[in-house]
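The data below hold one chain only, encoded as C-alpha cells and taken in the form predicted on its own.
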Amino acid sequence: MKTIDLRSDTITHPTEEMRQAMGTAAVGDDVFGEDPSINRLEGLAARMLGKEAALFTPSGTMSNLVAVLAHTRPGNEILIGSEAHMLWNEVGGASALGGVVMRTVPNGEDGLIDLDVMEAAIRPHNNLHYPPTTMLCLENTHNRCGGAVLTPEYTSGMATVAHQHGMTVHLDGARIFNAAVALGVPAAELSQDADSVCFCVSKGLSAPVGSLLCGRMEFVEKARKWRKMLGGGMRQAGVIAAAGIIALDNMVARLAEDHTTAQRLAHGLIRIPAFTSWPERVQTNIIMFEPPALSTAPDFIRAMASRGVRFSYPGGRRVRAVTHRMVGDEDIDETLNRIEAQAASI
C-alpha cells in the first residue's frame, strides 16, 4: 500500500536537476563571502523579492529569529498574530534569545489582523511603564489559517501604519511564492512595503534545505552577524544553495498544480458525510478540515496513518493536509477513498 504523505510540503525531495546541480556546484567558504553558488542564490533572492540584499540561512525559523534580533533590542515589544508560526512553532526564540515581548493581536480565519486592532495595540514609547512596540510581524501565506494569502494592498496598509509609529515590519513569507502564484503577481509586490522578508526554498519549491532573508544592505549585514552568533555560519554551503537556485528558477510556476490538488481534496471532503471542509477558504496548498464528531482529530489522524495516509494536527477539531509536488490527482482520489473507508468504520 502506497503511503500518501500530506503532513507538509517540507517532505518534498529534491528534483533530479537539483541533485545534479548539487553534485557539480561551485563552492567556496561562505563565512568569508567566497562561495559563488551562495552569492548567486542570495542575489537572485534579493532581486525576486525586490530588496537590496539577501542572506541564506539553514531554516525559516532561523531567518525569522535573525530578523527579530537585527530589528530590535532586548526589552522591545513586537506585535504578532495570535496564530503566527513564529509564536506557535519556533520555540519562543524571539523571547528566549532576543529578549523581546511577543504581544499577540487576533488573526481572523483569513489570516488577517484588523488594522485598527493592530494600531490600538501599539504602546507609546514615552510611557515609563510600557515596553516600546518596535516591530510588526506578518505572515504570507498564513500557515495556521489554512494557507491564507495577504494581498499587496493589505500588507501596504499595515506597513504604512506601523511605519507611522516608528516600527519596522517583517514578513514571514515562508510560502510567499504560493501567495504570488495564487494572486498572479510578482513576489516583490507582496513584500515591497516590508522592511524585511524571508521565504523557504525547502517547502513547495522542493529544495532540501534553506531559507532566504531579504532586506536593505545594512540590515542584511547586521543579520549576517547574528546568523554567525547563532551558529549558522556555513562553509561550502554552495552544495545546497545550488538546489535553491533551481528552486527559484524552475519551481515557482508549478506551485499552481499544488493549489489545484488542494482544491480537489477540499471539494472531495465535503462529499463525505459528517466531514467538514471549507473549499472557499483554500487559496493555496493547505487544507483544514474536521472529521466526524464521533472521532477526535488525533484519533482520526492515527487511524488514517494505519491506512497509509499521513496528516498533521494543528489543534482542536482540525486536521491539516498540505499538497505538494509528490502527490498528484490520483493520490488525492486514493486519499478520499481511504477516508471514506475510515468514515464507514466509525
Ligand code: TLP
The other form holds:
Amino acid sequence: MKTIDLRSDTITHPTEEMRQAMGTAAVGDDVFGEDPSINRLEGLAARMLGKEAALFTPSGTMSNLVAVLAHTRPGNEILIGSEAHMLWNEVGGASALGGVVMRTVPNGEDGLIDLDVMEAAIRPHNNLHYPPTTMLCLENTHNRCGGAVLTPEYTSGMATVAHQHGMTVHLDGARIFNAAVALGVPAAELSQDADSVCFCVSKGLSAPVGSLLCGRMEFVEKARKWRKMLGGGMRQAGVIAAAGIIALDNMVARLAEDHTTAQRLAHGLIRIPAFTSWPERVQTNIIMFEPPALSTAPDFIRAMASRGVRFSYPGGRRVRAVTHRMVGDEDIDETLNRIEAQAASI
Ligand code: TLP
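Now that you have shown the form predicted on its own, what about the form predicted in complex with this ligand?
To see the whole picture, the full complex is given below, headed by that same chain.
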C-alpha cells in the first residue's frame, strides 16, 4: 500500500536537478562571507523579495527569531496574531531568547488581523508602566488559518499604521511564494511595506533545508551577528544553497499545481457524509477539515495513518492536510477513497 503523506509540504525531497547541483556546488566558508553559492542565493532572494539584502538561515524558526532579536530589545512588546506560527510553533523563542512580550491580537479565519484592533493594542510610549510596543508580526500565507493569503493592500495598510507608531513590521512569509502564485503578483509586492520578510525554500519549493531573511542592509548585518550567536553560522553551506537556487529559479510557478490538488481534496471532502471542510477558504495548499463528530481528530488521524494516509493535527476538532509536489491527482483520489472507507467503518 502506497503511503500518501499530507502532513506537510516540508516532507518534499529535493529534485534530481537539486541533487546534481548540490553535488557540484561551488563552496567556500560562509562565516567569512566566502561561499559563492550562498552569496548567489542571498542575492537572488533579496531581489525577488524587493529588499537590499538577505541572510540564509537553517530554518524558518531561526529566521523569525533572528528578526525579533534584530528589531527589538528585551522588554519590548511585539504584536502578533493569535494564530501565528511564531506564537504556536516556535517554542516561545521570541520571549525565551529575545525577552519580548508577545501580545496577541485576534486572527480571523481568513488570517487577517483587524487594523483598528491592532492599532488599539499599540501602547502609548509615554506611560511609565507599559512595555514599548515596537514590532508587528504578520504571516503570509497563514498556516493555522488554512493557508490564507494576505494581499499587498492589506499588508500595506497594516504596515502604514505600525510605522506611524514607530514600529517595525516583520512578515513571516514561510510560504510567501504560494501567496504570490495564488494572487498572481510578484512576491516583492507582498513584502514591499514590511521592514523584514523571511521565507522557506524547504517547503513547497522542495529544497531540503533553509530559509532566507530579507531586509535593509543594516538590518541584515545585525541579523547575521545574531545568527552567529545562535550557532547558525555554517561553513560550506553552498552545498544546501545550490538546491535553494533551483527552488527559486524553477519551482515557484509549479506551486499552482499544489493549489489545484488542494481544491480537489477540499471539494472531495464535502462529498463525504458528515465531514466538514470549507473549499471556499482554501486559497493555497493547506486544507483544514473536521472528521465526523463520532471520531476525535487525533483518533481519525491515527486510523488514517494505519490506512496509509498521513495528516497533521493543528488542535481542536481540526485535521490539516498540505498538498505538495509529491502528491498528484491520483493520490488525492486515493486519499478520498481511503477516507470514505474509514468513514464507513466508524
Ligand atoms: N511550519 C511547519 C510546522 O512547524 C507546523 C509546517 O509543517 O507547516 N512560519 C510558518 C508560517 C511555518 O509554517 C513554519 C513551518 C515556519 C515558520 C518554521 O519553519 P521551519 O520548520 O523551517 O523552522
